[in-house]
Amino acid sequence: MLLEKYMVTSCYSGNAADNLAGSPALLLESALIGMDRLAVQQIYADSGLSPLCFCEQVIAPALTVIGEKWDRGDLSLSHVYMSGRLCEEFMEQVLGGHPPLVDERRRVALAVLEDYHLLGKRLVGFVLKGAGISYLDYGTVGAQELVHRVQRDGVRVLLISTLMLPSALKVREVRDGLDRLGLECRIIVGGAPFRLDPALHREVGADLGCDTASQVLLALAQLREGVS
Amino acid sequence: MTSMERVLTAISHREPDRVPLFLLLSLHGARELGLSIEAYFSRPEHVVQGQLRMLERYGHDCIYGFFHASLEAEAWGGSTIFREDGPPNAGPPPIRAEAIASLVPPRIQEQPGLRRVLEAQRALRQAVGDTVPIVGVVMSPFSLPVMQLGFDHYLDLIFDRPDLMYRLMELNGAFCAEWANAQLAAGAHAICYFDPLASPKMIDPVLYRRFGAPVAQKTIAAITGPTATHLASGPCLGVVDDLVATGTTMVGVGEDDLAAVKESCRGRLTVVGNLNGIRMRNWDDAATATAVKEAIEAAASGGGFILSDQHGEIPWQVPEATLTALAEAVREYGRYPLPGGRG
């Protein structure tokens, strides 16, 4: 199969189905949507990509485009879970549990703020997964034990997700604790209160928010170019 | 009109004096008291003073007799962890999905946090009588498992497990009515069923209908009262016919255009919401009443509707003159017959 001409790069803006009529995303979305395990192998097979070209040309192009569809009220937010497992499934299954690692200089980390509910965080780790980028995984943590690991770590790029409107407003010490240590490390947040209020992110110093957990491709893509 | 005339009068879809307004207040009465959140909710008497403090501040048309969620988490198993500037939350999830072939659900006065908010709906009941609506709360059977079980080993519990599916929402359901009637024993005059999994932002309605709606109309079917069932900030006009079909009187509106969900709604379910509790934080007079004068021209013509917020609970941070200025403006902007003979 000639897979040049659908070949995209792992990050959007826009309308991401757009570019994907016919691909294989577009057919990997379709088998994650509707579960089907053995379709997903199917597609891995018949695409001839190595595993990193499929991460970054197949998994994170469906994952997106079933983001988007969540945003926009057309898939519910089981599909978007369903949907990272499988992947989650597939590349410990076919790929060894070893998934192929893009070129990310920057340590990238993600954690939750003060809550036990841990979906959000578990949503953009599929993402990050199926896209090939590596992250440092901390959990359920507080804010000033978060800046402690973020100097530790040399982290360059912090994710956070939220549940609840006090936990987003503990971005802000989050930001202010980084800033005293003089880290430059960038923050991407997400989470319904930031859903609820788009202007919420820069309200806690943010550098970017994210709607969808699979918009964090974008996000971490803008940071890249500088973009903020 | 006391609040209860004008409350029955809008959800029996007729127009009262003035579209009412629910201030789904759970925390700021820890402030009208100058105690912090924890201790608010150590004693009932706490929340029947702070409840009284803000029907008075604010002259709204209900009492919520509603504690924090994670009081059903602690039945369970749970914990719940406090905090100064919000809801108490629910600690790590307590059932791991084997279990649930041996679960028994709890027994609701042995819980010391369940009896205490019986204990505040009834004090409340007799402060009020029927002049005010007391309303009392219950988490859904099908939302439930997401403090049970955490909301990702729910899903896993959905799609691998479906037996245990069913008889966790066998137990629930159970759990759940009679947790709702003895606040309806104890005062509350209707209860509130938070259901945010109903809506079609968070679960594939195929499977909403194959689990959450069957027990929902099982469970609001054997409470003893009406029903409010909110989706706490989900939409819900995906799903409208099958809250019609559950029995519930009344839907907790979130991010959905407010005057489509009336049209959907209109003579079937008065629509409760959905003014945005985040963005109110930082409203200012004139904002408060744009958003009040918005949703009233959206939803209030024919009655069938109650000025609320969204999620079924306002932010700790949204300040005291915000809800005053909210309240001013439905008394302003909400008057039967609305302007323009609308209605």
Second form
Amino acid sequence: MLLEKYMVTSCYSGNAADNLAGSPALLLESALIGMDRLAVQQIYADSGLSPLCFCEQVIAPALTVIGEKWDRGDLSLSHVYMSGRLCEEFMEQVLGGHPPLVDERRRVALAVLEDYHLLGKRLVGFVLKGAGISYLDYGTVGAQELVHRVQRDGVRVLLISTLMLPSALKVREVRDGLDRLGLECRIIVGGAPFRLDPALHREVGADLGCDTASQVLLALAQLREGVS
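Could you switch over to the form predicted alone, since the one displayed so far is the form predicted together with its partner chain?
Nothing else is written out below except the one chain.
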């Protein structure tokens, strides 16, 4: 019954199919705006990509374009919200049924530091869920509030996503705050400022930096093995 519903509502063989000469990201954008779950699955199958590569090479640019269209007033906030929900649902389907890739027993938290662009955090969340790693989602928080939550929740690994350089520099406040309280919490950072300056994560006191969302699994493994 569910498949029949998807087939009825699918746009992949309709409007989206007219764009087959386009990129998978363009097709996915159309499918997400049309809330077409079956099309999302078909585009993934046709891409030949692994789930994590599909996440970074197709989902990320599609969600970015949808966000940009919302900024210009071309799409509603509900389009942005539902697109994110469909992607989360899809990633849980393709990755959630697999056995855990990482035996992560430490408490992990994920946050955006004083930024309101959540795409990076969302992609990291997809990767963590797909790997079977539970985490605390702190959303967007300030540096002092983040330190307070880490102490309150006993977080041992803190994942921080930033978009702008001023926010990236705030990681130093988080590091210093944790150190003053004597908390043993490792910090992994990601986002545009850290991609542009590979040494920045060390300057702000982070243990590791990631260029892509999927690298967070390798970073967690490195921390578990004592490499930083």
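Positions refer to the first chain, counted from 1. Take the two forms, superpose them, and find the largest set of C-alpha atoms that agree within 1.5 Å; that set is the rigid core. All values derive from a computational prediction rather than experimental measurement.
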| query | finding |
| --- | --- |
| Large Cα move at Arg152 between the two forms, threshold 2 Å, rigid core | no |
| Threshold 2 Å Cα movement between the two forms at Ala168, rigid core reference | no |
| Core-aligned CA displacement of Leu123 at least 2 Å between the two forms | no |
